[in-house]
Each structure stands twice: as structure tokens, then as C-alpha cells.
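Only one chain comes next, encoded as C-alpha cells, the form predicted on its own.
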Amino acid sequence: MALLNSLRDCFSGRLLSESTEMAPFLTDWRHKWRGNAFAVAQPYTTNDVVKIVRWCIDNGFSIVPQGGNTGMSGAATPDQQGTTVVLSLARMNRVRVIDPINNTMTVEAGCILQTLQELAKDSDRLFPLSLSAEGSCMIGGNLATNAGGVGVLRYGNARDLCLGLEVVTADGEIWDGLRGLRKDNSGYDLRDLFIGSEGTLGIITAATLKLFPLPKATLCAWAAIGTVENATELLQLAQSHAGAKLTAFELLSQDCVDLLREQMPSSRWPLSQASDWYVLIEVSDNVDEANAASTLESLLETAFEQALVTDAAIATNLSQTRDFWALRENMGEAQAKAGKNIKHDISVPISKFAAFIRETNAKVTNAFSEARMIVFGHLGDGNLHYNISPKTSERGESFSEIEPAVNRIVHDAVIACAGSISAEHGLGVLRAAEARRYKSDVEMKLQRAIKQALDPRGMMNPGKGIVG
């Protein structure tokens, strides 16, 4: 009780101790994890982090960095031993300042990502990172494993977007690197060490964040395609008619349409034929929602002409927009509805995309003939979200035994292709001893090099990441 009371007492914010209290912050939101804690903390100010921070060396514990507790991978999640200290970010939620000329905010770690969105928005702006839990996930954890989403094509991912970070290090330390600049050679680069780590080497407690001219109109269309080489060809395509206007260029399986019908039945799919394959293709236009239209009117046009298309449904306004984009984000609430699966986060070049899911499609059914292929993700940056769900759900329970046998003939034809088995998701503890096992020997010293050198207690987030 002793060590608790000097915990609560060194800094200005929430201790939380009671095992119902912090039970929703030792658990992931798949509910795949589950650890221990001595504590959750909830610091109001940065000074409150180095506190905290500060405490846990002195005690021997070590810490948890957590935002929204959105993650995929688990990262933000304690391990089994209950000698950590989960440091919540939410209560630090402060936007500092919004500078529109500079076209940049700054803002603390807590805010939620949907939030910053809407306030660049107020401010005539647009800050573009979106993904699917964007209403309860945090800028800090979106930056702690680099989250892309869905405008990676256009805008980049997290990292692309943040010009600087203000870091509580290990030792206890603020390194200010809130700098609005575009350019700036004048040392190695620390925040890109930090952006992606997922707090295995300090904990980001606020961002300097890139914004954007506003767009006029966003529109977007559902295309049918035969196979994905069409899918690849048409991407080629788009890029070439629209040019910087092209955000979003998303891939979606015949048997991803049938999962959401399956789990969401009320969906309403606006194509009438059905296909192998289907793409979603957005465009941002700075005139208006005419001069949108017509660009994708004139891209399907000639996609219809070259027989890389064989239907498509065009938005006609901004809520049939919203509404076409709700059918791609809801597919993992779906899965999730639809009981055990298993989950890949992977990228390969675009090129080799085609002959990556029909080759590596055919070795896992082969070997596996109860796997259902659910099989999309954002075909224009080359991040696939390639999971297989059981045919039946008599079979869920049992079909994570498969898991490391599947993991296998994934990461093995990903790496073949020059992949990688994370794209935007994480290490966390899901991935972490497969990626030791993919990296060459130079990569995994300089790896730990990096780590004993920011991290040598080794007391951030341990067990975490390629040498958590």
C-alpha cells in the first residue's frame, strides 16, 4: 500500500488500482490478450509522465504506453507478471495550437484521432490519416505503430504526416521536437525512431501534425472487376486520370461482400452484378463535387472501353460517398461477428500483388480446406489485410490451431515477394517472434543497438516489438 500511496502522490492525475477498474485497460479490444498490472495511471501534463516515469525506475517497474487500446497486435497490453504500470494517455487531449498558415496543429497524445479531423476541419483544413476505429483510437497510438488507413495513396501514413513529437524518454527526460518545419537536416532524425517503436523506446506524449487544404468534394465509386491483375491495371489507370487526386484506392473479395451480408444484413451492396473482385476508388477535388464526378465518370469510361470493368456505381453525393466507404470499414466488425479468424497485416510490392493472393490463396486452401479467404485492404499503397475465417462456425473454436501453420505459408511467400508481415498494425506481441525470424543478423543488431541504447533497463513496454 506504501508503494501505491507513493505512485498516486508524485503525480497530478488518475491512479487506478482496483482490479475492476482497471480491468478494460488489461485487456486488447480483439479480447486475444490479457495481462497484469500494479497500476494504471492517468497523467494530465507531460510533467506528470516524467513523474511517472521517473517513479518506475526508482521501484523496479516497468511501463505499458496505452492510448485508445485500439491496437491490432497488442502492444498496449500488459504481460502476465503485474510489475507494470499501464500509462494511460487518454487525459492528455489538449490541442495546443492549430496554425493554418503553417498548416500544422499541435496536439497531445490523448486526442482522439476522429476529434483532430473535425478541428482541422473547423479550421477550413483537413488532417487526412483515417481508419476504422478513427472515433476511439489516439493520435499517440496512431504514431506509436505508425498507422496508415485508408489515404496512405494520397497523403502517406502517420509518419508521412507528423513533423515532430515532444518524447518522455526512458531516463525520465522531454525531449522537444514540436517543430512546424518541413525541413530540417540537422541531426539524426529522432522522430522517426520514436514513430513506429510502440513505446519500446519513450512515450509520446504530443505531435506536431501536417494539415492540408480542405477539399471541395470527395467522391468515390464501386467498381467490378474480374481478377485482380484488372484490379492492378485500373489503379494504373486512375493514377493516370486523376492524378493527385486520387486518395483512396481500396480492394475488396466476392467473399468479403458475402461476410458482410452474412453478419450485416442491412448493408446495401449498390452493384447489381456480381464479380471476383471489387474496388473501391476515391477522389478529392479542389473545384467541386461536378469536377469529382466527372473524373470518375471519364476514368470508368475508359476502364468500361479497355474490359477492366464490368459494372460500377458511382456516389452522387457526399452521403452515398459515406455510405460506399461504410461497406469497406465495416468489414472487420463483421469478422469480428463472424467469430475466430486469422489475422495478416501485410504489405508486397503492387506489382507482385496479383500473383501473390492466387499463389499463396491456392497453398492455404490446399492445405487447409476448411479456410474461407477474406482477402482486402488498400491495393494502392500494397497493404493487404489477408485473413481466413472458417467455412463454418461449428469449426471456430478449433481453427486456431491451424494458426501457426497458415502464419508459416503466409510470412514465407510475403517475404518471397520482398514483403513485409506488418504494414500498419504493428509488432505488439502477435508478430513479434516472426519478425526476429525474417530479419538478417545485421537488422536485428542494430535493432537491439537502437533499444539498449534508449531503452537499457529495458522498462519500456517490454516484450514488445522486434527487441521489446
Ligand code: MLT
Second form
Amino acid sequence: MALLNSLRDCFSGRLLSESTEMAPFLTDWRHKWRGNAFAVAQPYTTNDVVKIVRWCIDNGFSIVPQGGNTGMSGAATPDQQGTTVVLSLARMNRVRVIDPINNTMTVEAGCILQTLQELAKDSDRLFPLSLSAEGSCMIGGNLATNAGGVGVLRYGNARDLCLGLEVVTADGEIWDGLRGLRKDNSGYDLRDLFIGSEGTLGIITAATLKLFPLPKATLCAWAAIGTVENATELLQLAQSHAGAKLTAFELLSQDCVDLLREQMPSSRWPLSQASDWYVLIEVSDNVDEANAASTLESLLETAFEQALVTDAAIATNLSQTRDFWALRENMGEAQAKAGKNIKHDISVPISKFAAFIRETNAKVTNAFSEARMIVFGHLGDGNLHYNISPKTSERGESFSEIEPAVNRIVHDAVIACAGSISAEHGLGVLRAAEARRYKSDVEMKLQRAIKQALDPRGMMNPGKGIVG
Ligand code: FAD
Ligand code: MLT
Ligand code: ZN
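Counterpart to the form predicted on its own, namely the form predicted in complex with D-malate (MLT):
Full assembly next; the chain just shown is listed first.
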């Protein structure tokens, strides 16, 4: 009790220690992982964070930083030991500065992504990071995972959208790197070390983010495609046709559409013809909607002429645009509702996509007849959610037993294509050992050296990420 009180008294924010109030912070949104903690601390300021880190150093506790807790890899869930303080950034949600001339905004780590998108819009700017969890994930978590989402092909991932960081280090010091510069070669890039480090090197407390001109119009279309080869050809056509106006290019299989309809029967599918594959294409235009429509229409016209698409529907108003996007964005949730599944967040060179899917689908379904391939994702940037569900829900329980063997087939195939086994979801605990398996000794030596230099006590998010 005395220890708890000393933590409570050392900073000005909230401290949760009752098991019922801590419960939501001790499991992930899918309830795949569960842990214990000494307490959950919710600081208000960067100085509070410093005090909590120093308290943890003095008392031998480790720290698990947590944002919106929407992560996919168990990285924000503490381990079972109960010797951890979960440090929730939720109350550090102030906007420090918006600088429309520099096209930047400086915000605290606990700001919800969607709030930042809206804030940018109010200043006639675009903050383009966009993912289905945007209503609950936080910018600190987005940067700590180097989140991707649907706009990466045009604007890049979270790393590309961040110019500067403020971090509380594992020594309890503040590194003020909140620079709004697009050019800065004055030393090793500390910002890039913290981005994507999944809370294992320090705590991100604020960030300076890039803003872009707000497009005047954004339109999207669903197109039916016979093969993945056709989808990658269509991507090339769209890139040459629309250039920088192409802002999303997402892939979905017919199996995904079936699963979506089973789990979310109110989903409105806009195409009349069934096909093996579908793509969602989005174009954004800086002139007006008529311009956006003409880009999309002429792209699809050429695609029909070249026999790349067999059917297409363009959203004609905002509510249809939302419905079109919902079909893609609800995929993760629909699969979670369907029960047990095996997820893979992989990237391969786009040129190898079609062969990868064909060959790996065959290997998985030959080995496991109960596998239902739920393949969807961000084809435009080379990232697929190569997921597998059981064919019938009765198989759900025993399905987990095949996971290690399925992972081996999929990840070996990814590495054979010079791909990555974690494209945007991070390693957390889900993929940590698997990533180590495929890294060279040299790479592991460098990774450990970074961890040792920045977190010599090993107190930041132990057991997570590449060094673990
Ligand atoms: P959390 O889950 O709370 O934490 C994630 C990791 O970051 C943990 O390691 C945690 O310790 C660390 N962390 C959090 N905050 C900080 C901080 N301030 N300082 C240091 N470390 C910190 N991800 C994508 O990339 N693309 C997608 O398209 C996508 N789609 C999704 C769809 C759905 C429906 C859901 C539920 C999730 C999706 N995700 C996606 C995964 C998830 O939303 C992202 O990983 C997101 O960036 C996590 O943010 P968060 O605030 O929830 O972080
Ligand atoms: C998505 O792109 O929808 C998520 O990153 C993937 C998922 O839910 O598997
Ligand atoms: Zn994704």
C-alpha cells in the first residue's frame, strides 16, 4: 500500500489500482492476451511521465506504454508477473501548435487519430494517416507501431508523416526533438529509432506531424477483377493514369465478401457480378468533384477496354462513399466476429503478389483442407492481411492447433519473396520470436545494441519486439 501511495503521490495524473478499473488496460481488444499490472498510471503532462519513469527505476518496475489499445500484436498488454506499471497516455491529449504555413501540427501522444484528422480539416489541411481503428487509436500508438493503413501508397506510413518527437527516455529524461523540419542531417536519426519501436525504447509524449493540402474532392469505386495479376496491372494503370491523385488501392477476395455478408448481413455490396477478386480505388482531386469523377471514369473505361475489370461501381455521394469504404474497413471486425482465425500481416514486392498468393494458397489449402483463405489488404503499398479462418465455425477451437504449421508455410513463402512478416502491425508478442528466426546474426547484433544503449535496464515494455 505504501508503495502504491508513493506512486500516486509522485505525479499529478490518475492512478488506477482496483482490478475492475484496471481490467480494460490488461487485455487487448480481441482478448487474445491478458496480463497483470501493479497499477495503471494516466499522466497529464510530460513531467508526470518523467516522474513515473523515475519511480519505476527506483522501485524496480517495468513500464508498458499504452495508447488506444487497438494494436494487433499484443504489444500493449503487460505480462503476467504484475511487476509492471501500464502507462496510459489517454489524458495527454492537448494540441500544442498548428502551423498552417509550415504545414505541421504539434500534438500530444494521447490525441485520437480521428480528432487530429478533423483538426487538420478545420485548418483546410489533410492529415492523411487513415485506418479503421482511427476513432480509438492514438497518435503515440500510431507512431510507436509505425502504423500504415489505407493512404500509404500516396502519403507514406506514420514514420513518413512525422517530423519530430518529444520522448521521455528510459532514464527518465526528456528528449525534445519536436522539430518541424523537412531537412535535418545533424546526427543519427533518433526520431526514427523511437518510431516503430513499440514502446520498447522510450515513451513518446508529443509529435510534430506533417500536414498536406486538403483535397477538394475524394471519390471511390469498387471494381471486379478476375485475377490478382489483373489487379496489379490495374494498379499500374491507375498510377500512370491518376498519378498523385490515386490515394488508395485496396484488395478483397470473394471469400472476404462472403464472410463480411455472413457476419454483417446489412453490408450493401454494390456490384452485381461475382468475381474472385475486387479492388477499391480512391482518387482525390485538388480542383473539384467533376475532375475526380472524370479521372475515375476514364481510368475504369480504359480498364474495361483492356479487359482488366469485369464490373465496376462509382460512389456518387458521401453516404455511398462511406458504405463503399465500410465494406473494406469492416473486414477485420467481421473476421474477429467469425471467431478463431490466423492472421498474417505481410508485405512482398508488388511484382511478386500474384505468384505469392497463388502458390501459398495452394500450399495452405493442400495441407489444411479446413482453411478458408481470407486475403485482403493494401495492395497499393504491397501489404496484405493474409488471414485464414476455419471453413465452419465448429472447427474454431481445434483450429488454433494448426497455427504454427500455417505460419511456417506463410512466413517461409514471404521470406522467399524478400518480404516482411510484419508490415504494419508490429511484432509485439505475436511475431517477436518469428521475426528473430528470420533475421541475420548481424542484424540481431545491431538491434540488441540499440536496445542496450537506450534501455539498459530492460524496463521498457519487456518481452515485446525484436529484442524481447
Ligand atoms: P496501442 O495498441 O495502445 O499500443 C501499440 C504499441 O505502441 C504498444 O507496443 C504500446 O506499448 C506502444 N505505445 C502506445 N503508445 C505509446 C507511446 N505514447 N509511446 C511509446 N509507445 C507507445 N494498423 C495499421 O497499421 N493499419 C491498419 O490498417 C490497421 N487497421 C486496424 C483496424 C482495426 C479494426 C483495428 C482494431 C486495428 C487496426 N490496426 C491497424 C492496428 C492498430 O490500430 C494500430 O497498430 C495503431 O497504430 C495502434 O495505436 P494505439 O494507440 O491503439 O496503440
Ligand atoms: C486492416 O487493414 O483492416 C487491418 O490492418 C487488418 C486486420 O484487421 O487484419
Ligand atoms: Zn491493414
